[in-house]
Amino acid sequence: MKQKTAYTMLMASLPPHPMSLWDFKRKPVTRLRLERQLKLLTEQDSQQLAAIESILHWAKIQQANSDAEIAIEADRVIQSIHNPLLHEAIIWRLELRIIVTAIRRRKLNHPPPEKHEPWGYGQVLPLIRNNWQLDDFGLSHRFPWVAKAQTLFAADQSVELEKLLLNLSWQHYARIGQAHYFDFEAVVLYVLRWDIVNRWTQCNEQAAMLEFEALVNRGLGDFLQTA
């Protein structure tokens, strides 16, 4: 089966993205089936997915044990790419994470990373490093949003800054995908965004499960009161 063929087949088999994150109440489609799908692709294809997904999606990350290992392989990774459209989605992705890292080491009252320190990936390190007494790292002018990050992380307001995080990935990718529907970059999108999906869905159960035991806690009070 020619490639072009097969791409067509894989993206026409899945249900398509709305425009606005906040559509779903679930994930349009399983992991499973999605893998299943999946092998419509080459071995090259699909070794190339896996690369990019491990160094982008949080429960595959979390297996490195260090900020100098995932720079390392993400370095790695970035060099055995040679398609620019999955280069920006590798990088923006890396940049936007390495921001809120520097964001959390602030507030930690953590120094700025030393020059060879290897914590991230990105054109922005130097910069974050030699603006660290700025609230916004000297950044804003090609990252506005990291004004509002800092504000939701110096209130705690961890699920707003989440929502944040994972609209502006979103809307990021639907962007740089338009003109791409039936070729390995959509591929490579869809994947990333149903990562966003995943991990938005799970979030919103999350905070379903906390409203509902404030609610509980209410109640208790109030018959505790009355009783």
Contents of the next structure:
Amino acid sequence: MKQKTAYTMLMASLPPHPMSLWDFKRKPVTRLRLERQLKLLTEQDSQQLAAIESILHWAKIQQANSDAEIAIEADRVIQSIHNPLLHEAIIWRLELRIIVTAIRRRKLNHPPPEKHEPWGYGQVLPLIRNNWQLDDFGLSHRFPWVAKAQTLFAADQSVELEKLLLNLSWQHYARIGQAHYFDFEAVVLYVLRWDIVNRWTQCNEQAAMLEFEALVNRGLGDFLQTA
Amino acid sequence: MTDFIVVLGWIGLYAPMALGAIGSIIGCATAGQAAIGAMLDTDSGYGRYVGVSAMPSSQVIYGIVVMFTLNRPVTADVSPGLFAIGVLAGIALMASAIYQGQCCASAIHATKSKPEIFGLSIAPAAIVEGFAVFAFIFALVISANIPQAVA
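For comparison with the form predicted alone, would you give the structure of this protein in the form predicted in complex with its partner chain?
To see the whole picture, the full complex is given below, headed by that same chain.
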């Protein structure tokens, strides 16, 4: 009971996420403050949350790790968690990523992964391998967004694709967390959604284009002057 | 056997008060923790958060009233009635207080970001309170059928 009421306090101390991801102009709470509030978690729950973030939060995934290492780590974390809702949250996100990875690999004319090649996590792996030649990998019945993602990827609309993927995760977490308000599941889903907001609010298309242009000009500066 | 039945009678006599108090403790603690959390995130409205978090305390008052209404010489003849009414009313009051506390916690959480829904947000908690009132009133009514003393 002590833990339950502590989590009630934790959740009540955090600003609620709005319904739409696009309503954000800035993060509802800073990471520093979020970390401070998360100290109310028990040691075990805190470790579990860190483990979940370590396999889902890009910034926390070691860049040097191979696909196989990431898949093995994801398997280890999932096996260590016994909460069905958290399983669902993790596996759904990993499957989303593996589908996007498959779309990328195919566009690069890579062959389908080998049968025992560990390149991701989820039950969709054999389906993707067996249906490599199909546009939607035969997954549209379960993942209706695959066709749209495929189209956006083919058209090089990377910002729209990113928006689609972030919004899918945002909506999914909102849906599965509907019956959870003041428990550990609610805390995990809040943090996962915060990671999505953080990623989105850090995206600034205009600023990125200006920065890219500046980098190109800086890189070509000497060459243009000598030409 | 008679002693056992009499013990059940005493349990039934105290149950509405004890179970109501347990429910109120849990409900107020849940809502109170939410109020404290909300205070960390806002700069005003502290009074209303604390006020809402005290809502689940009414169940223990109902429990005390039911206990005094049931109070009479406990004999083997009246004990089954005392036990049934007391324990069942107590369970209803306890459940009502616990779930009302959760409603209050949600109301506090929602009010924090949308103060204009304060009145509406406590309506679900008031509805849960209504069920406690039902249990309370019917416990009072039906307890009149238990004789004060059997000659």
